[in-house]
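In the block that follows, a single chain appears as C-alpha cells, in the form predicted on its own.
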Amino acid sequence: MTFDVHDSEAVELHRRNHRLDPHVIRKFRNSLLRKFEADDSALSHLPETMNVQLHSLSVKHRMDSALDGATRLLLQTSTSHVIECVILRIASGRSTICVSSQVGCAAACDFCATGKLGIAKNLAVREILDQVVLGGQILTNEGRRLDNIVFMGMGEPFHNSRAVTDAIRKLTDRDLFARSPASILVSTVGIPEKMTEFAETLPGVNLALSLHSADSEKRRTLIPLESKHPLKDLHEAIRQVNQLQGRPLMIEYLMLDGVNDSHDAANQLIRWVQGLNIRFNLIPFNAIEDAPHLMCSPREAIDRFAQQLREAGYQTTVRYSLGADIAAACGQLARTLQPVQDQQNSIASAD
C-alpha cells in the first residue's frame, strides 16, 4: 500500500505496522521536509518495504532566467493539467518559493495572464506542499536555503482556502515542515470574510491585499469582483485583520501608467487607508499579451508616487519583480488548461 508522506496518520499507521522507531520517521520528514534533501537520500532513513509516495507532481518542464535569479516550473499534476511555480533568488542571498494555488484563476483580473484562464481545479493539499519540497530540493542541491514561501501563483488562495489553510498548518507544524509563520505570506484580491477567518486561524501567517486602486468604479475594471466584495467591505476586514494580527498588512498596488498612478490617485489611496495599520508594496506593472491596453508606470512617476505615500507616514517599497524574461513575473503565470501532452509542442516553440 502506498502512502502519502503528508499525510501524518498514514505515515503513523505505517509506523507501527513495520514496527519503526518514531526517530526513524523523524529522521526521514527532516531530510525531505526540512532539509529538503533529495529523494534517495531521503528514503535511504526507511525500509524498502515501505512504499511512500514522495511527491505528487512532476517537473515537465524548466526555465531559468538569463536576466536574474528567478527559475519558472512547470509541473503536471496526477490529472495531467500543468501548474507553475517560481523560484525566486534574490541579490541579498535569501531566496523565495512562489507557489500556485489552482490550477488557472476565477477571478479574471485585467493584469494577470493567469486571470484569462479561467478556473480548471483547486490544488490538493499535496499539491500545494510538494511544490514547496520540489522547489527547495532544487535551492538545496544548489547550497541554499529556502527563507519565505508566497502563496501568489496562480489561483486565488482564498477561492481554495481550505487546501491553503490545510497546507499551511502542515508547513509550519514542527512534526513536518516546521516552517516559522512569519515566513509566510498569503496575497488575495480581496474576499472579506476569508481574510478575517484566515487571521483567527492562522494569526502569524502575513497577509497581502492586492488592491490597485481606491476608485471603487476604476478598481472594478481591473479586479472584477470588487463587485462582490467592494472597497467598504475590504477596509472593515482589514481593520478585522489589524486587530486579531497586531502588525501591518501589506497592501499592493500594480503601477498602471495612466489609470492608477496619479497624484490625486495617490491621494485617494491615502484618505482609504486611514485608520488601518498597512504597509505599501508598489508593483511596476509586467506586460502580457492579452492586456496591450495596459503598460507600465514610468520610473519616476513610481518614485513619485511612493514618495508621497512615505511623507503621509506609510512605509513604502517597490517590488521590482524577477523572471521577466521568462513570464515568470507578477501576474505573468499562466498555462493553457488542457493535459500537457497537448501543451508541449507550445512550450517547445516557446524555448
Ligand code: SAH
Given for the second form:
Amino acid sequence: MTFDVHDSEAVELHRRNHRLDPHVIRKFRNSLLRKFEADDSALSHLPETMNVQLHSLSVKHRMDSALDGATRLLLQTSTSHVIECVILRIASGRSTICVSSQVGCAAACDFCATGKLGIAKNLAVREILDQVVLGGQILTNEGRRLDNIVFMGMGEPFHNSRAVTDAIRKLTDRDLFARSPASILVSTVGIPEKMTEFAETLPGVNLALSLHSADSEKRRTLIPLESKHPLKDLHEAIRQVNQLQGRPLMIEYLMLDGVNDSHDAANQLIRWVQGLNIRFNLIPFNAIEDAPHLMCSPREAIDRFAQQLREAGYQTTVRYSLGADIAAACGQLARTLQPVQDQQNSIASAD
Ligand code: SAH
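Take the protein just shown as the form predicted on its own and give its structure as the form predicted in complex with S-adenosyl-L-homocysteine (SAH).
In what comes next, the whole complex appears, and the chain from above leads the way.
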C-alpha cells in the first residue's frame, strides 16, 4: 500500500511495520525535504518494499526565462488541475520559490490573471509542500540553495488558511523541512480576521498585504473584496499583527498608470499608514490580456512615488520582476489547461 511522504502518521506506522530505526527515516527525510536530493537518492535510504509516494504533483511543463533566472513550472494535480510555481534565482545568488495555495482564485481582482480564472479549488497540504520539494530539487540539481518561500502564486492563501497554516507548520518543523519562519512570506488580498489569527499562530512568519490603494472606492474597483473587508478593518488588523510580530509588515502596492500612482495617492497612502509599523514594496504591473485598460506606471512615476514614501520615513523597495518573457503567460496559460467542466461552471468558494 502506498502512503504519502507528508503524512507523518503513515510514515511512522510504516516505519514500525518495517521495524526500521528512526534514524533511517531521519536520513530519508533529510535527503528529500532538507537537501532536496533527487528521488532516487532519497529512496535509497529506504527498503524497496516501502511504497512511499514522494510527489502528489507532476511537472507538466517547464519554462526557463531567456532573460534572467526565472523558471515557471506548470504542475498537475491528481485531479488534472494545473497550478503554477515559480523559481526565482536572484543575481546575488539567493533563490526564492513562489508557491500557489489554490487552483485559480475567488478574489477576482481586476488586474490579476489568476482572478480571471473564475474558479477556486483549495490545494491540499501535500500539494503545497510538493511545490517546494519539486522546486527545491531543481535548485539542488544546479548546486543552488533555496533561501525563501513566498505564497504569491495562484490563489488567496487565507481562503485556504488551514492547509496553508499546516503546510507552514511542516515547513518550519525541525524534523521535516526545518526552514526558518523568517524565510517564509504569505501575501494576502486582505482578510482581517485571518491575518490576526495567522500572526497569533505563526508570529515568526512574514505577512504581506496587497493594498494597492488607500482610497476605499478606488480599491473596490481593483479588489472586489474591499466591499467585504474594507480598509478600516485592514488598518486595525495591521495594528494587531504589529503587536503580535513586533516588526514591519509589508504593504504591496501595484503601480498602475493614472490609477493609483499620483502625488496625492502617495500622500493619502502615507496618511493611511500613520501609526503602523510597515514597509512598502512597490510592484510594477505586468500587463495581462484580460485587463487591457490597465497599464504599468512609467519608471519615473514609480521612482517618484517611492521617493515620496521614503521621504515620509518609510522603507520602500521596488520589486524587480524576473522572467518578463515567461510571465506573460502567468495565470492565463494555466487557465487553458484546467479540466473542461471547471471552465464551464465557475464557482467562487471564498469564505
Ligand atoms: N492572493 C494573494 C497572493 C497572490 S498574488 C494576494 O492578493 O496578495 C501576489 C501579488 O501579485 C499580489 O500583491 C498581487 O496583487 C500581485 N499581482 C497580481 N496580478 C499582478 C499583475 N498582473 N502584475 C503585478 N502584480 C500582480
